[in-house]
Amino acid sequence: MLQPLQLLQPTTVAEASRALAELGDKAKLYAGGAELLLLLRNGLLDAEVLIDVKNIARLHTVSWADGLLRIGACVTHRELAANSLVRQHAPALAYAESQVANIRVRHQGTLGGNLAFNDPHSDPGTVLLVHDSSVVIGNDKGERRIGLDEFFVDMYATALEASDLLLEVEVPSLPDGMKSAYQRLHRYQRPTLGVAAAVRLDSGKIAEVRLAAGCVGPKAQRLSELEGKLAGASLNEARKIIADEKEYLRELLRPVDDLLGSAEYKLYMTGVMLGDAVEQASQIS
């Protein structure tokens, strides 16, 4: 049963950061609360104070300028799935956001909360990795920017420090001619596996490619070494190369058995779906 909680509602980043520093483990940040309230109700997390950051205006904006999509941390999954800027400049992200959990979670949950919680079974981070995305982190002393690949540390662990807030996600546009795709398997409204690919073909060969996989192991990851091996390959050759890299994927992704699938199943399907995603992205006009 959820115990009574004190609620703070700061209106600035500095105010929220100072409250986190002063209260320590007694306080948790609250935006959508899709994951947080579930953990509190089930006794898996303790808190006496919720710091509601929804009154910080900059956390609700979506903008596009100079080849960069900027998304405030409190923008919900449903808002992102429908947003015209996201659909235009990062359509695979819009699709991934439309698939998150269920309609209640998409209405309530936020992109910032999703990334900061870093649940290994999550959709958005995988797509954001192929965009070379970064996050802007702030506290009462200033702001810093960090690549999403560095932000994800391990299962439920990120680069956020005790008084930090995730403020924005910065999503660069893909290079000219490169298109992206996201594919997922799911059970019980949670993804068993998610893969993303961004591809540019030249005369039927892969000129540029970016790959990422999530939900396999502790965190979503870019597959940089595999990307290099696909350069110059045809789509059929790419499928074979990916299939031959099972041990590379095992070592990098560290697949785990869980209720959503066995490690071997996830590993096999990662190879299959990466090939599918590369082909899908290459066919987008």
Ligand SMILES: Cc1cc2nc3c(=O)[nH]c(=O)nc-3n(C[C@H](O)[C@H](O)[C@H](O)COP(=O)(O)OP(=O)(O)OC[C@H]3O[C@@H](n4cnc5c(N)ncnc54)[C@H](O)[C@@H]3O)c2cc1C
Contents of the next structure:
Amino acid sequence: MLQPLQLLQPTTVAEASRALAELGDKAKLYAGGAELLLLLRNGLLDAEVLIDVKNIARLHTVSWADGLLRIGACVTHRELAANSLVRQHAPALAYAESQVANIRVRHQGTLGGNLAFNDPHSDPGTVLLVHDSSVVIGNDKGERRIGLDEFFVDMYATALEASDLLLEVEVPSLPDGMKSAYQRLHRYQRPTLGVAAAVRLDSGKIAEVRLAAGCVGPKAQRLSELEGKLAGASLNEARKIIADEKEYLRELLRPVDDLLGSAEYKLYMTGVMLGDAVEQASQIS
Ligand SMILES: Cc1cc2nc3c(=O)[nH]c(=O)nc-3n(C[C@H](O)[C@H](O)[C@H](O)COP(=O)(O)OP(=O)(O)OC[C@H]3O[C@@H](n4cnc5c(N)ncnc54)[C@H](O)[C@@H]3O)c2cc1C
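Now show me the form predicted together with this ligand, since the one above was the form predicted on its own.
Let's see the whole complex now, leading with the same chain.
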């Protein structure tokens, strides 16, 4: 059962950060509460104070300028799926957001909460990786920016420190002619697997490609070595190269057997879905 909790409602990043520093482990940042309230209700997490970050205005904005989409941490999945700037500049992200869970979770859960929690079975992080996205982290002393690949440290672990807030996600537009696609496999609400590809073809061959895989192991990851091997390949050759790189994928992604499937099944399907995502991205006009 949920114990009575004190709710703080700061309106600035500095105020929220100071409250975190002063209260330590007793306090938790609270955005949509989709994850947090479940954990508290089930006794998996202790807190006496919730610091609601939704009154900090800058965490709610979505803007685009000079090839960079900026998304505030408190923008919900549902808002992102429908946002015209996101649909125009990062359509695969809008699609991934539209696939998250169900209408209740999409309405309640925020992008910042999703990335900060870093549950391995999540959607948006995988697409954000092929956009070379960064996150802006803030506290009462200032702000810093790090790449999303560095932000995701391990399962449920990120580069956020004790008095940090995730403020914004910066999503660069893809280079000219490059298109992206997200493919998701699910038996339950959370994805069993999710892969993203961004591709530019030249005369039917892969000129540029970016790949990411999520949900297979502890965290979503870019597949940089595999990307290098696909340069100059046709779509059929790309499928074969991906299938031959199973050991690379195993070592990098560290798949585990769980209720969603065996490690072997996840590896095999990741390869198939990467090939599908490359093909899908290459067919977008
Ligand atoms: C039934 C169910 C199904 C789901 N299915 C999917 C799915 O299909 N795909 C998917 O991607 N996700 C899925 N999720 C996860 C969901 O997307 C996340 O729970 C949600 O986005 C978390 O956002 P929130 O705002 O509710 O975070 P909260 O629950 O409020 O917080 C989550 C964590 O992030 C921290 N936090 C929140 N905001 C910040 C911030 N600005 N800075 C630093 N730390 C912060 C909190 O302290 C807490 O530790 C599912 C969740 C549920 C409950």
